[in-house]
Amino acid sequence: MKFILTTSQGIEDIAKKEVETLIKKIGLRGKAEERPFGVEGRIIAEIEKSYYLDEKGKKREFEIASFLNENSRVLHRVILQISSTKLSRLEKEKVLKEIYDFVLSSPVEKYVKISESFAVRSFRKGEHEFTSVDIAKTVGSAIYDKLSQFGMPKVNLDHPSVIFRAEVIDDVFFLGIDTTGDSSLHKRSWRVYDHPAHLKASIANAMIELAELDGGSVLDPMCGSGTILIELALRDYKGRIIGIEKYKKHLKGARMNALAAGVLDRIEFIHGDATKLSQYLESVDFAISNLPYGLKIGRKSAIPELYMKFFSELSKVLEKRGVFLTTEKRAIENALEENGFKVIHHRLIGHGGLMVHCYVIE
């Protein structure tokens, strides 16, 4: 079975590793490939089918898609792949005709019963003369025409039994069955308080992986609505988990989120200023944070001073490693160098329509 797995751009390697670990844990054979056709934010996983006997002794197929949806921390969607191809770089009508013909020749009838309703959800990224609506209409027409050979197809755009996912990313076309549904996996059910610039849970987990935690204490010095701390606690992390937040409104929201996630008793929340860290903590092993930056802080001119003061304080308490996210490359690198930190890893991650810098420091 082949799956198209989606995640944030820049953390494909972490998603690949997670999927391979999950598959191995349940004794299945499989392999994953990052960036198929060079497409960022996508992984192709090929996993063997597996079966088990239910309580009545009947042979059942193990639902790999459900397993990944329920257990992944960094994926956004689990799509059962039907087919994929590279498109010709032609004008609008010819490309749409090419997509129509390709879908018509794909075995879509294997994935939906004639008694089931279907809908198409589309996604487009890149420079094209057509829209995502054009893609949905074209793919929907092809599927309808193909299924019409076997009976009367049922279309239900609001509550379909089967969701076909059609993606055009630059010159690559993916077609599959979206097993995740209309809500991406990164949208956690525990988020009852929505910070205006909250971090995607998938990226929070990628940062946790990059920190290579060993059971020591973990601090988010500017914790906002608590995403990193909550995701860490949900992993049943045994070390001390601490969050500091300057604004009472966000701190209250973080507590609400932690309560909704069932981990409030695992996190120590402190109302305080990250530029005065040493007033609250003598030492901490790890620090992980989505730092305030241009769009988040309001006054971009205040960032260099904020970062300099913060990393000066962090240098007094950090024992091992830190992982930080920001768009402000010059400001953070100046502050790190000035305060004696070494960058051991750097990457760009797609978040909120921006490519943000992720630094791992010691």
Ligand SMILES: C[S@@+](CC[C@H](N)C(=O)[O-])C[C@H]1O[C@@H](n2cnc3c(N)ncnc32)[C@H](O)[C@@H]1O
Given for the second form:
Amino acid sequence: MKFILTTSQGIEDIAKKEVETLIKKIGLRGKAEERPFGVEGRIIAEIEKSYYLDEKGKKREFEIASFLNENSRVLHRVILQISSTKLSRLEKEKVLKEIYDFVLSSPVEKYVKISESFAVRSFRKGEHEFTSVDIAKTVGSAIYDKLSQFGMPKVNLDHPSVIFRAEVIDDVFFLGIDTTGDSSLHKRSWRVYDHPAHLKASIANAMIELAELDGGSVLDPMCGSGTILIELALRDYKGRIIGIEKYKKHLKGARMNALAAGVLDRIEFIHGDATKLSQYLESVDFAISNLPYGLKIGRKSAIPELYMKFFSELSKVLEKRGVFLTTEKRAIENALEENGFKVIHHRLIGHGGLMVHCYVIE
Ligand SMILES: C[S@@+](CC[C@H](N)C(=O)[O-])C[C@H]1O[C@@H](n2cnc3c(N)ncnc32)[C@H](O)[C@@H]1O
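Just the form predicted alone so far, so send over the form predicted together with the ligand.
Expanding to the full complex; the earlier chain stays at the top.
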């Protein structure tokens, strides 16, 4: 079985590794490929079908998609692939006709019973003359026409039994069954307090992976609503987990989120100022944070000074590694250099429509 897995741009390698580890854990064979056709934010996983005997001795198929939906921390969607292709045409009418014909020749009838309702959700990225609505309409009518050969198809756009997902990313077309549903996996159910600049849980987990934690203490010095710390506690991390946040409102929200996640007793929340870090902590092994970028919070001109003061304090307490996310390349690089930190890894990650710089430092 082939799955198209989605995640944020720039963390495909981490998602691939996670999927390979998960399937190995339950004894399945499979392999994953990041960025199929060069498409960012996508992984294709080919996983062998597996069966078990239920309590009545009946052979049943193991639900790999449910397993991935339940256990992944980095994926956004798990899509059972029906077919994919490179589109050869660019003009609107021709490309939509090509998509229609391609869907019509795909075995969509294998994935939806005629008694079940369906809907198409679409996604488009790149330069095109058509919209995602055009894609949904085209794919929807091709599926309808194909299913009509077997009976009367049922469309239900609001509460479908089966969700087809059609994606056009540049010149690549993917068609599959969206097993995740309408809410992406990065939207965690524990998020009862919505911070205006919260981090996607998938990226928080990627940052945790990049930190290569060893059980030592972990600090998010500007923890906002607590995403990184809560996700870390949910991974059953055994070391100390500490969060500092300057604004009471966000700290209260972080506590509420941690409570909703069932990990409030695992996190030490401190109401404080990260530019005075050494007043609260003598030492910490790891620091992971998405820093204020100044776009959504406060004055942008205050950022270089904030970073300079914060990294100066961090240099007094950090024992091992730090992982930081920001759009402010120059401000962070100046502050890191000035305070004697070494960048051991850098990458760009897509977050909220921006490419954000991620630094691993020592
Ligand atoms: C980008 S947000 C972090 C969001 C967080 N990762 C989440 O998912 O909710 C940055 C946070 O840093 C906080 N902050 C700004 N200056 C601070 C300072 N000097 N000390 C501590 N926190 C600060 C802001 O209030 C904001 O909540």
